[in-house]
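The chain below stands alone and is given in structure tokens; this is the form predicted together with the partner chain.
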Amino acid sequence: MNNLTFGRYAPFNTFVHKLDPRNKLLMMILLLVSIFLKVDSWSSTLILTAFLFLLLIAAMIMSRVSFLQLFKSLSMMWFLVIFLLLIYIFIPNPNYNPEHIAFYIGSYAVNYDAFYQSGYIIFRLIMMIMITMILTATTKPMDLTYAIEWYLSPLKIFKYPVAHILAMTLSIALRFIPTLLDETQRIMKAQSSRGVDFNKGGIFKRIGGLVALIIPLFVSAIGRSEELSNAMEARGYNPYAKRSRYRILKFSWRDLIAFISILAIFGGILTLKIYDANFIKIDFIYWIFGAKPLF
């Protein structure tokens, strides 16, 4: 259950914390895109990825996101690793090359490429987790929804003023995640007192335990949402009215510095992608295992 607290806002006062949430959201998207851009040759891609990885580690240290939390969330990924490996081993390899066979399972040839491909995917996923962790650990959920509302506000021009409604729905959903987690813990404790063991026992026993957790959770969540909507209406909430706001988002010099550097990185990678620049061509598999070049 403690894994769910991953990426919770941590109230420090670092450079990254002080950035404008709108800016952070945009930078996150740019970084995510750069991670998933694949330059033509493997070696160049790997070097770019390693560069981004180092950058993210630097950002994590700078924003004081705990590495322990990262490792904790990664420990849930081992299942995905095995699954991806199996897929890459058993789907036909389009770049089949007899020189790249690592070993045989029976008479089935397993290529180095399978490990290569799945490793690359996992690596990119880890970087994705790092980016989102940096964002959510340094930004208050409310600020994030304001940022999303700001990005959606141009919809007004098209007579489609959903920005506020969406942002309100989102902020309520985010607001109630910790509440529901507390509620879950409370119900888990109550049912543990009645002899449910959520960590041990056979599959049927565990499912039985989950039912005893989920039904009370739903009952209270539905009851809570009705109470909340009544309370909002009682205070005269109107989604179409113009509202003032306590927190005002500001774009400062810090944002400018951060944005320009991220934009430069993104632009650089995009240029390499467009011009198919294979600035380095080393076949790592050849290097390490002495097999013939890949492409």
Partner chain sequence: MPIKINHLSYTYMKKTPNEVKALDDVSLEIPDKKITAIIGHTGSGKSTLIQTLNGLLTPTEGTVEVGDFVITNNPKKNKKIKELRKHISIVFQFPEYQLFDETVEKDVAFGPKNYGFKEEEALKKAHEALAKVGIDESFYKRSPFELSGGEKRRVAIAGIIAIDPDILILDEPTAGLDPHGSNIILNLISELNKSGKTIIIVTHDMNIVMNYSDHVIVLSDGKLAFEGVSSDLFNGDVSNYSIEIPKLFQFCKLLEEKGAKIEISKIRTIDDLFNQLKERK
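I've shown you the form predicted together with the partner chain. Could you give me the structure of the form predicted alone?
Only a single chain is listed, so you will not see partners or other molecules.
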């Protein structure tokens, strides 16, 4: 459970931390869309993906996000990697190049394209995790609530008073992710001290161990939610009342520079996608492997 790092804010005084949360949320959406835009040729797609990956690495270094936490988060994706690889290998795809044969399993030919497609999907998921980590590590949950509420504020024109409610719900959910992870660790240690083994034994024994973990976790989560609701009610919280803020969000020159940069990157990738511009066309399979079966 310690491998999950979403929702953990890291208080640093970096350029990314100082950006307006509304701007960071919009830039995150633009980057996520850019990740899923691809051109037809593999070579151009790989170059664009590598460029975005290097950009995210630079953003993580700039915002001082721990790469160790990223590696711990990725360690949980091994099952997904194997699952996707098996799907792309054993489900026939007419779009695969018949000349790109990697090896044979009996009489069944395994194509290089299967490894490319599964690797490309995993790589995009990794970049999504990186973007999410940058956002949650550099933005306070309450600031993120204000940003979401600001984007939902046009709904007030239609007399739809749910902007603040939705924003507060999302904020509470993000806020309690690290709390529940810490609670899970505490319960696991307590149950392990009582002889419960979560890593060994048959399937029924492991299910019993999960039950011993999930039930106390649910009880604790419900208790914490009740305490939170009582505290908000005791303080007179009214989601429909007109609210004021201690901190007023303002755009600065940093936000302008960051937004123009991300918008230029998004616009460039979108232009290449629309006009189907393959600026480099290299058959990497032939270039690296010569498209000859490995064995």
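Numbering follows the first chain given and starts at 1. Predicted model, so just to flag it, every value in this text is computed and none were measured. For the two forms, the rigid core is made up of the largest set of C-alpha atoms that agree within 1.5 Å on superposition.
**Study point:** Shift of residue 224 between the two forms at or above 2 Å (CA, core fit)
**Key:** After core superposition, the C-alpha of residue 224 moves 2 Å or more between the two forms.
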